[in-house]
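Form predicted alone, single chain, as structure tokens, below.
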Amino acid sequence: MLTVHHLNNSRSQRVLWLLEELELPYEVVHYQRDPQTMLAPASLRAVHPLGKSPVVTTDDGLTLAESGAIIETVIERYGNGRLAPVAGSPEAVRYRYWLHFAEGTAMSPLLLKLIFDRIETGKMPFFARPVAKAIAAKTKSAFIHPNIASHLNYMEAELGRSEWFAGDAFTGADIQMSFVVEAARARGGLDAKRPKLMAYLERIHSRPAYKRALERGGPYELLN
């Protein structure tokens, strides 16, 4: 059986849904992030040397971590032709794409902005906070929010060619990407003006196995 080791409101909560899509038998340790850090708890350094989340564990000791290599090696372990397209094909292209994208792309301009949010919001010396204010300021309109700008644009335009992001069908890079789409919505400035990315929310929200993996993962913030 498949070990989760779950992290609170993380990137760990795409692979619990991939699992409940996949009707695959697993289970999950719960760790719980640092209430003044935000930071993962250091018992999951004795999982993985980075002490970072998602990792999950298998029966015949393999760790596996980082969530597009989870996504790719599961499907292809488990998947019996679910959840990916056929090898060679065009969609098969887009799909391996959008699981790199995901994080090697997009993730990049929403994380540097949470943490110039939190720069321009945090606790500091008094004399340092317009110094502080105004860095983070610029950083964010100059580079981060026009970055951000693009790639939800490009995002909505590959949306207007297919229903899913490797094409017709519902595959694993839908499960990598959900994460990106929900943290852009959340504190990216993602909404109603990118209609088919919202639909696209939309849908993944909607599905059996999403909602299962709720359930087994506990709160999830950025559906708030």
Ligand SMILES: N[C@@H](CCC(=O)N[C@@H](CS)C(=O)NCC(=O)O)C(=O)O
Contents of the next structure:
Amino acid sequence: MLTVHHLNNSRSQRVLWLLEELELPYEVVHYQRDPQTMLAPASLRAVHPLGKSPVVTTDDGLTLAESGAIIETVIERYGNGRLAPVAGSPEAVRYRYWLHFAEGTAMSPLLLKLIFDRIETGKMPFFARPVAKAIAAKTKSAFIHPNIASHLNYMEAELGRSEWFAGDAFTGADIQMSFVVEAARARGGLDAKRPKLMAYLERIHSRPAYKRALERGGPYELLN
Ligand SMILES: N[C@@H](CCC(=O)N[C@@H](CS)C(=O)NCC(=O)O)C(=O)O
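Mind giving me the form predicted together with this ligand, seeing as the form predicted alone was just shown?
Expanding to the full complex; the earlier chain stays at the top.
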């Protein structure tokens, strides 16, 4: 049996989705973010030293962290050929690329945007606010927004090549990329000007396994 250590509103939603797609039995241990800091509770550090979600533990003593590595390992161990392209195929190269691209490239400017948005609106002495706002605005316009736009343009073009990120078949790479596309929609400026990505979101959200994962995980604000 697999156990998913699931933090509300987090990347672990996609691990629940993966397990639903594979129709594997699993348990969920729920953790709640601190409403002020948005950090995970200290109890998650007892499961993995970094205390970040997702973490998956297995009955045979494995502790898996890092969502891309979890997706790859679970598919390798329990997929029986599902959700991954045939090894050595051109699709397998794309599959690995997107598994890494999501966290290695795409999430960085989206996370920076979240942080700088909070700096702009967060509590601080009144005399510091204009300086903080100016720095945040400059960083966003010079670095963060251009990078997000360039990533979204690239992803939009890739979805013009094939229905799914790794090719014509839905794979674990789509599960890994889902959080990127959802975060871009929620706070990265993704809208109807990029119709392929918007249609992609609709496609993933209409999958029965995605809906079952939402029921197991609880409220997921990236959809709001
Ligand atoms: N690259 C890691 C990121 C893990 C991560 O930062 N998770 C966030 C949730 S989306 C978290 O646990 N945040 C709470 C905290 O940092 O305390 C992955 O993909 O698993």
